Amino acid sequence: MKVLVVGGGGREHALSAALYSSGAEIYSAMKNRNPGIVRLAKDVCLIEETDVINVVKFAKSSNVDLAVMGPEAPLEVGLVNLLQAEGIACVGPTREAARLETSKSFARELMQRYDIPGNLHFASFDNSKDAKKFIRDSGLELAIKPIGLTGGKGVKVMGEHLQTIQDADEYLEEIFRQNMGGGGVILEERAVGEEFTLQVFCDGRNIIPMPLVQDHKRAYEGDKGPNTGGMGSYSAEDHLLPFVNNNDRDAALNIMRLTIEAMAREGHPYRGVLYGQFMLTCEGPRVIEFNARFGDPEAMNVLSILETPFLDICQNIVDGSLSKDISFARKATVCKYVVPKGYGTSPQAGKLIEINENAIAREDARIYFAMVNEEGNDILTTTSRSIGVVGIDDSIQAAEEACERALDHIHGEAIFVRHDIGKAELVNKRIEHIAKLRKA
């Protein structure tokens, strides 16, 4: 089967690898020349993924049977709608269904309308004056979010990123001045706890959960520094997390099931991968946000241990015949991103990265090329994340050690890694935090 993969990051390399290993012939539409995807692909079109007219032309000229969506931006501009209109099946939601991610106010209002548990108190604004007044009148610490897409970097929380009311005012003014995420803002109550990610396959009606993952947004060790697209993530061998029990996972899964049912009742059935970002609080899971696609880096964690052929899952998604018989290896994973120095503020692009792939393969690890460029035999940084390194073993500790061994085989003058991800000290900090919240 000929499959188009849209996007050129680490997530899309993981998607391409999983499809290729299950027998697909890969075609790629991406804006950068990702060497990992290039090696797997029958043909590559270097193009902005939001140039939907020409992406569709490439898909048609390649006679692809199926398209798998990577990033969120093409969903917002209706790539799935156009591909489906040309008879090309898609693993990914339509523009209307993708509003679960592309409009934070839509997602909150949907949950409110259908009385779905796990929602947060919120208010949406189209101007900074009213938003500032709400902050003062509420007297609460709030999360400030542009309503639309910001590449996972637009959320700032009072008491965490914003220390004073003046800081909050300045960020609101920045959002509207720069038209971030379309220029609207949503203010949400601050949820206190630990974040975790639950991703599900969905065929419009049935949902199948994947192993839980915890991402790390902050750039620097100890959860410090600016928010990023994600510096790394880990999953556990039991497919839960050390601070998340079965009841917590089931509650989160029920929220996602009810959300999918609500989308069907709205007339926009959801097909593809739905990502739920949850905060585990003393009152159970609360929804931080939905994403209308695999997470990045979380896709690398789960696809690296997927045992069921991914192509079969994709076919079942578009056919509406998802089966519960989807299996993942009982392994832990730890992913750490190699990023350009300055990532999150002023990343250094065009810098050489040296990689010994044969040595990495001997370390119980995998690498996924992300937003790098291949020029001749050289791999060069861009302004975004460069390489995802995934250690795989029987425990988080062993997987973290495998990841670190693999990282020893990657070198460059202008690269950076957040090394504390998956280490016992940080994991135990999460466990202790939740234990205190439950006790309280």
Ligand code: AMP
Contents of the next structure:
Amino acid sequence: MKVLVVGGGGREHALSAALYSSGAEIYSAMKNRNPGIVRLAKDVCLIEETDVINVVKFAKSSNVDLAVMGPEAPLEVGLVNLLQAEGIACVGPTREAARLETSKSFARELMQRYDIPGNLHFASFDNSKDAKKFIRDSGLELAIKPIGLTGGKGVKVMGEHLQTIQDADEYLEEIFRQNMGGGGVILEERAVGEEFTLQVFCDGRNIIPMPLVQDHKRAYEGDKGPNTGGMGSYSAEDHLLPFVNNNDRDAALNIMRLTIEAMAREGHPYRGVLYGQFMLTCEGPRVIEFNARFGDPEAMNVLSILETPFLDICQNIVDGSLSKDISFARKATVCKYVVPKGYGTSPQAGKLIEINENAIAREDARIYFAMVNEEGNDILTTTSRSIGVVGIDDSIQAAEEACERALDHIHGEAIFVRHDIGKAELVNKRIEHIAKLRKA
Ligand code: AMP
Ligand code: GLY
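Switch over from the form predicted on its own to the form predicted together with ligand AMP, please.
Next comes the full complex, this chain leading.
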């Protein structure tokens, strides 16, 4: 079966690898020349992924039967709607269903309308003056978010990224001045706890959960620095997390089930992967955001241990016939992203990365290329994340060690890795934080 994969990051390399190993012929539409995807693909079209007219042209001329969406930007401009109009089935939501991610106010209002648990108090604004007044009147520390897409970098939380009311004012002005995420802003109650990600497959009606993952958004070790798209992530062999129990997970899954039901009732059934970002608080999981796609890096954690052929799952998603017999290996995974030095503020592009892939193949690890460029035999950094390195073993600790052994085979004068991800010190900090919250 011929399958179009849209996107050229680590997530899309993982998607392509999972599709390829389940028998698909891969056609790739991406803006950078991802060397991992190039190797797997029958044909590649280098293109802006939001150039939907030409992506559809490529899909038609390649005669693909199915299209699998990677990033959010093409969803927002209706790539799925256009492909479906041409008779090409899609794993990924229509523009309308993707509003769960592309409009933070849509998602919160939907949850409110359908009385779905896990929502946070929120208010939306179309100007900075009213937003500033709201902050003063509330007297609370709030999360400040542009309503639309910002590539994971638009959220600032008072008390974390913003220390004073003046900092909050300045950030609000910046959002409106720069028209970030379309210009509107949503202020949310600040949730306190630890974050986790639950991704589900969804065929419009049925949903099947994947193992839980914890991502690390902050750029530097010890969770310091600016927010990024994600510096790395881990999952546990029992598919929960060391600080998330079965009840917490079921509560999060119930929130996602009710959200999917609400979308169907709204006349926009959701087909694809839905990603729930949750804060586990002392009162249970609260929704931080939904994403209308796999997470990046989280896709690399779960797809690396998926045992059911991914192509079959994709077909079931588009047929509306998802069934419970999807299995993941009982393995832990730790993913650390190699990024260009300065990533998060002023990344160094065009720098050489040397990789000994044969040596990595001998470890319990896999690598997925992300936003690098291949020039001749050289792999060069861009301004985005470079290579996802995933260790896979029986425990988080063993997977972390495998990831580090693989990282020993990657060198570059201008690369950076958050080595603390998956290490006992950081994982224990999460466990202790939740234990303290549960007691209080
Ligand atoms: P997002 O892009 O919505 O995932 O937000 C980025 C990060 O900001 C999240 O991973 C959280 O760490 C933090 N964040 C977002 N919303 C809230 C909130 N309401 N309360 C506390 N932290 C938040
Ligand atoms: N890792 C978070 C995201 O993909 O949005």
